[in-house]
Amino acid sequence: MSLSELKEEVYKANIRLYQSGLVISTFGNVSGIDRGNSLVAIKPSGVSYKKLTPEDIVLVDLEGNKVEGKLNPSSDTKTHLELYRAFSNIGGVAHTHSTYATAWAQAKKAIPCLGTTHADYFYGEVPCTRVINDSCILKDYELETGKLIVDTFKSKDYHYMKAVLVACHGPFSWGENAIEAVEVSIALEEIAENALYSILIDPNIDNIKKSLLDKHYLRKHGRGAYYGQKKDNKTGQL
């Protein structure tokens, strides 16, 4: 993929995020990475989705230096970059302040895995970070937010859990590319809403049993996955 194609993809992912209803105003951002060139394409800071164009997408290197673009990159850029540095197999990152996922983040609670809808996308509860401390806020807030996420995944596999809640802040998600990162955000919001209503109906509800969790997650994401249609390795067609 050329850099122009990457910018186009990241633009489309940001528009998809806006059209999904997960962001309002200028909230949220999506990025994508060219691993070969170690360059990240990301939404510019404070630009309305309605006015956003592919040419507005900013290119930065993994140290945060602007390589291409007239506008300033997202204020969350350093968080995205820390995730790309730590999670070597991801190709896209999305951040929202979507209603239900953010409610869980503000409550400083992980989203429990209560049923198969959740298990189809995430292997177990969606974790919530600890609350960032004052020294990190004063030091380099966005970078430290990324480090906080990475620290939360010391004992978790980012391949099987493609989202996190940053306590008091909101959700971040990732995927093979920018488009997938957005799709994970959409799934996360649905799951966060389902979990809330399930707990309202039964405050003592238990997590899904492991055998059912394994079945639903692995049939879709496991080595022997059989969900969906297989693609031709040569053509990429179904």
Given for the second form:
Number of protein chains: 4
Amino acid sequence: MSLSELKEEVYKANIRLYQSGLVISTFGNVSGIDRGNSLVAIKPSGVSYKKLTPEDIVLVDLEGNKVEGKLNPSSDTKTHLELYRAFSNIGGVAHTHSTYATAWAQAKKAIPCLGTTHADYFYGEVPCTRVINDSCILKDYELETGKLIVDTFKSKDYHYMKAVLVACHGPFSWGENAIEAVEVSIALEEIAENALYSILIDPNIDNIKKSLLDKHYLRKHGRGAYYGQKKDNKTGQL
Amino acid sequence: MSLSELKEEVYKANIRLYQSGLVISTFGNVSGIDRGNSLVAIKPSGVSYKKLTPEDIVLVDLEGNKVEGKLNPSSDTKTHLELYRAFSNIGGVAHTHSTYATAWAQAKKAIPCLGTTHADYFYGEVPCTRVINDSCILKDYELETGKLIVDTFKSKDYHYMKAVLVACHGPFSWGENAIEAVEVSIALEEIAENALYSILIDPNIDNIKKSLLDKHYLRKHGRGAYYGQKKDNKTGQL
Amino acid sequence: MSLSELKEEVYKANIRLYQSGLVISTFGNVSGIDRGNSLVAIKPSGVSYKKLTPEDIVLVDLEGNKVEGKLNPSSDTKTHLELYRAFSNIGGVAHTHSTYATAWAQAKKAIPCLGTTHADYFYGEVPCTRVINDSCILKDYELETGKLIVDTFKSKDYHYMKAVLVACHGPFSWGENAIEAVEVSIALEEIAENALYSILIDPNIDNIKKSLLDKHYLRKHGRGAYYGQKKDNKTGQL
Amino acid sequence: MSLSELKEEVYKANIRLYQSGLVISTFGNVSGIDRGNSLVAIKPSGVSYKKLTPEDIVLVDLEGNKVEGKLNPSSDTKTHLELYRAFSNIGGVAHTHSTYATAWAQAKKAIPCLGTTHADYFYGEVPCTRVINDSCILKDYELETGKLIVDTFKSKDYHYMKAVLVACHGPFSWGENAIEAVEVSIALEEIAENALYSILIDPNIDNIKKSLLDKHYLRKHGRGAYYGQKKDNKTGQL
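Output the form predicted together with another copy of the chain next; the form predicted alone has already been displayed.
Starting with the chain above, the whole complex follows.
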């Protein structure tokens, strides 16, 4: 994929995010990476989705230096870059303040895995980071937000859990490319809403059992997955 | 109805499901049966509703063998087939992960019958299955899900209760044909939402009394039903 | 207004109800009355809003005899007629199963008057009837539902409170004509939703004080009302 | 900006408010001020948004005398004028009965600052006024509502907190101009919804810490703000 194709894909992913209703105003941002050239294409900061064009997408290197583009990249760029550096197989990152996922992030709680809709997408609870330290806020806030996410995944496999809630903030998600990162954020919002209603019906509800989680996640993503049409069924590896 | 008309009807029912907002992405599936030929038309697995065409609808026999179609049938096909085998008068089955019905399924609770909207469609609480056994998950999961539903109806009449919640999963519904199965799933989502709000207003609320349930259900579905225009008023028999 | 104009207005009011999103499927019905001729125009029973035409609107007299129209009138016709007989100044009646108002009706609770939005439309709590008696259910259910509403208004003035919740069922509303009855049902749904969220934030919340209720209701509806443009400001009399 | 341009801008801001879904029927109103001429352009009272034209916008002076326009100005005009008199740097005011913000106002509670979405727009809890006194209701209600808001800001800086909840009523917001006032009311509704869901997940949730609030509010609005593209980044001064 050429860099101009990458910019086009990242543009489309941002528009998809906007049309899904997950972001309002200038909130949210999606990026994609060209691993060969180590270049990241990302939404410019504070630009309205209605006015966004493929040419507005900014190219930066993995250290955050602007390589192409007239506009400033997203203020969250350093968070994206930290994820690309730490999660070496991901190709796209999305960030939203979507209503229900953000509600869980604000409550500083992981989204429990209460049903098979959740298990179809996420292999267990969607984790929530701890609250960021004051020193990290003052130092290099967006970079430290990325490190906080990476720290949360020290004992988790980012291939099987493609989203995280940043405490007091909102969700980040990732995938093979920018489009998949957006699809994950859409699914995340759906299961965040489901989970809220379920705990309102029964506050003592617990995660589904491991056998059911395995069955649903792995029939879509594991080796021998049999959901869908394609030969290239997901194997759990991005 | 010819097999090609059946495929067209099942296609339309799937599109209706999508347009109703009850499913996102590739979730959900609707099927219809030709009882004469013992053939079931069902949505292909993992295909986006936006790209679905009548030709994509897959025909399978009651043992699950593909009879016509290029694509794989829905991964939930065996659940549908078990329902067709056990509930001999139904003509269509729909499965969704609709937001509110799924919330009740995840809470593993029947939807209480709190008002006449519910009673207009469902003759009492919409039941929730028990959680599927580990051995059933490992054996033939989708078939066993069907058996679980059938087991839940051992002492219930599927003619009067056209929907069920599969615990930790979501709703299945049925009807005379694929279109009615979808209409039932739309009504189910509405009453699932109503019921959630009602228990938030008063957690101690109870089912409506039998006399009121009878009145509403039977004026639409019983012998001597007087709701609507048609001479062929429902008699409670599918 | 001629009878054909009345039918046209009732048709438009039904369509307005549908477009407002307060009804799904064939639920809900709106009627209007010609007081001079003592004739009521009402939606036919079980007809989809998408297919409804002005010609489908049925004319009945105050005893429920069909005077004009090919279709059966709404199954709730007798409830409407009882309201027209008892509330001699109303010109239109609307019935919905709208989501939030129905949730309060199912909880068998009046909607508390928690703010000025409510007070702009309704002069105090929107009352909820008691649950209908078994003997009334068996006798002449729809007529008895009307009587139950009228009984609830024994010590209330229907000019100042243009809506009611029928316990375990849903809301009825009324007004000068069919269109106003629909507008009231739209406002009712809005304040029912507001009230639910308010009690979730603070379960101990109480009705607003009388002075604030008076101020808001009467600046729109009382003598000397100063809201809006028209000289014919509402005087609290329909 | 000429007075006719001001009327056009206020017209557009009112339409933006309507299209955002924050108001129904004739609820809500937006105004803008020409500080040079001390004239305020405001929506007429009780006019439907669908029928509103730029010519309908009414011009009044800061004492409330009509200077131009055929229609009566909004019944809330005196509240707007009090805000313009007390908050000398604001250029626009918006008032809605939006669903979630109104729910908090009805519960008579400030909206807690539970996350960075909130902190991106509002520098701390969005305050709620005390309930208006009976004497103020009887005297000059709309003027006194304005005074109540101003009183709530005695020890707050209206540059950093551009919205308020009037207890038992609903939100008012303001900004550099009419359009910004509407944008603030849209953001307010979003964070009011987020906050409701968060307290349903965890009723004991607390405001985010000062360091995180500062970081988010000030990166968008403080001196040295680095969010967005423009050189004219907000400095916290309107």
